[in-house]
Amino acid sequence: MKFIKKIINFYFREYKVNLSGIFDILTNITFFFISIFIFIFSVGPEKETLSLLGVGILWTLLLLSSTLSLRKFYQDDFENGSLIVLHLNGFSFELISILKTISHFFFVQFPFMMSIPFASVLLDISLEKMYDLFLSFVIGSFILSCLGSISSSMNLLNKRNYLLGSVMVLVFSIPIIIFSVGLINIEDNFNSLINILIGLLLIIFAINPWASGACLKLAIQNN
């Protein structure tokens, strides 16, 4: 019971931290919608073109927008000593990575989920495709949060070039985009593609705590 209370306090702290950084989240959302308008102006306002390219454009922009928040995944907590305090309070580095990944999913990815209906209207995406897009993003965004956890923890070991973590997320996100866009555009293989996405989620979620935890431990030891 005492440990559950610690987890509740952890998420209450995360809530306050993310609330104080609400402008960063709004900046990411603004970047997302400005990018949509740029794509609309570049490909033209024809509904057929937007409907054909809309899903791919939207998933690409969701990926790029979510990577903007990766640097602060662990960086602030590492610099102010919060990671050490959490570890001393009984949280293993593996558990910290799991809790931070879930926190990133709710406080960073969730606002993008709420933006999907508005973005779908701008890109003339049908209601049926919007539902599939939302479903694919629920699964895919959690995978992105897991990849973001790994890359951000690796960035703590590499203070010279923060772009490496973002590049890693982009490279490993290619299969996610392929299967997510295929899930929406190919009706016949819906169940197969959704199972593949869930399989990828389970694999990366299993790897995340061990990889991120090891990097966090090394970063604190070398600090």
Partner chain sequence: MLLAQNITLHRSGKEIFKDINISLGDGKIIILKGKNGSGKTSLLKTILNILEPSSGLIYWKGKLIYKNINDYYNNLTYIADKTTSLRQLTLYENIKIWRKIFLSNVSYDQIKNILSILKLDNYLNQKINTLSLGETKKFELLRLIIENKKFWVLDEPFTNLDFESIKIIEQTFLDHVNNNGFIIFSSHQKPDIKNVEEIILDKL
Contents of the next structure:
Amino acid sequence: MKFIKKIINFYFREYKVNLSGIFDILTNITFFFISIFIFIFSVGPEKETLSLLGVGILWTLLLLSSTLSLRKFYQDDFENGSLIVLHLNGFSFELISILKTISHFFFVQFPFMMSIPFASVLLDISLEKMYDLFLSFVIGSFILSCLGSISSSMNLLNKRNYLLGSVMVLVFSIPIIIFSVGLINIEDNFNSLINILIGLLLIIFAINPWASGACLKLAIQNN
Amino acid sequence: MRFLINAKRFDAVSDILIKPLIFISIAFLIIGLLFALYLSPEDYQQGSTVRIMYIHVPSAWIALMTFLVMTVYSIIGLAFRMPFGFIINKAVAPIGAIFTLICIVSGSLWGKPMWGTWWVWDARLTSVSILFVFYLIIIFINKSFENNLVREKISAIFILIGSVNLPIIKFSVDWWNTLHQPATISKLSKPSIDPSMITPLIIMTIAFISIAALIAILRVKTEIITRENI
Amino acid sequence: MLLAQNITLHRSGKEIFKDINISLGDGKIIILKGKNGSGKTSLLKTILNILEPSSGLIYWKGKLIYKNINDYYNNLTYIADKTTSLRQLTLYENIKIWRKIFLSNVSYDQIKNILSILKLDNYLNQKINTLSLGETKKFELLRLIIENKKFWVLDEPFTNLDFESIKIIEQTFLDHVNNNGFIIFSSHQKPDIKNVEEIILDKL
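Moving from the form predicted on its own, what structure would you give for the form predicted in complex with its partner chain?
Zooming out: every chain and molecule, the one shown earlier first.
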């Protein structure tokens, strides 16, 4: 009972932190929409091109703009010492990374999910494709959160090269983007591709706590 | 074989190995280039461009082999807590990157007359370019962390994750329909290449491996000297 | 309660400290002294089981700490030389978050009382980033009361504090010790408390 209460209270804290930083998230969403505008200006507004490229553009931009905010994943809590205090109050590093990943999924990726319908209207994506896009993004963004947790915990002690974390995430997100764009564009392969995506999600969700827990421990020991 | 995991032994053994390696690499490179550029026959389809193979194939093998070595040494470093593994990792990464670059550039030069394009997005080419990106990230990790302990462990973890790419590169030509031809030389079957071409290829491979080993030994030795503790 | 025997710490080949013996029990205060870089924070982190000692053993209630880690962490408060309060939130919100995270049963009246002693009660609805350095430090020390644990570990608790606040903190330490609590902290200045054991860390 105490354990569940602690987890709920952890999310209360996360909620407060993210609420005070709501404008960061909104800026992120704005970046996403502005990059859609720029894409449309650069490839031209013809409907045929847009319906051909739309899904790919949307997924790429979702990926890029959701990796923008990865630097903040653990950085703030690490720098002000909250991570140590949480650890000393019964949250193991593995538990912290699981909880943080889920909170990142809810507070950072969820707004992107909400903006998918509007973005697909702008890029002239049909309703059925939009459903698939939404589904693939729900799974894919959770994988992205896990990857982000691993890479940002790796980069906690990297004070010089902040972009390295995003580069790592982008490299490992190549399979995600292959399978999720394939999921939308190739009609008859839906079941097998979504099974592959879910499989990737489960693998990375299992690896994530151990990898990021070890990296967090390393960072706290050597700070 | 203890010199493979012990820094002091490695230092001693490498002192013995350096001179023969210099000799082997110079001799085999000269003989191999002679064979490759003048003595070996032209391909009946490809003409003289087939000679790019004698650079392309050995460098591709070394690019893969270097990553495999790094993977093995990451396991040694992380699991058995031997810092020598991390020394090898740091020393060897740029060599792998350079040979991957040579492989990509020579392949692209070969592709233009044969396939008609410099670059095509098939599975083999894409996975090798991802291998190059992995090498670059490993070098960046080695350059951007201030704390040695953290840097070593994180680059080792990253190498372990990145080693997923190796089987993909190896089997990409079998799994997908690629423009790139499947492997011509394999253990199980007879090589589908003429013996007059395989001799210079083997000589060039030995030359390339000894050059790579030479550079690696020099880099490992400097790395051992610069580290205060081993 | 806490017993450290001959602990030695090496980090990246260098010896940080050697053969430190600590025994802490009810009503005891230990102060760590030493020059900058003599390993005070490292020793505190070793006691917290964040760093592993190269040799030597640490016991909590007769068991090795990593075997008894839950009970150990349930009885321990650590104040680092950082502000763990969230700078973009108000004091009141921070107190609320802390009370929830630490599952504290300290009442708001009690906390308000202490805030007025620390002269922070006027700022209750202001954000942390409007406070001065010393005030943030005082607010950070409020966590000792909210967590309400037995064993306090503090890293440089007196930095940035004025004379008056130092007196208040010393008084809190004394009260805590009289309630069978025990404290270990690192500091450069000797506080005005009697019966303090000193451990001086110096490289030879």
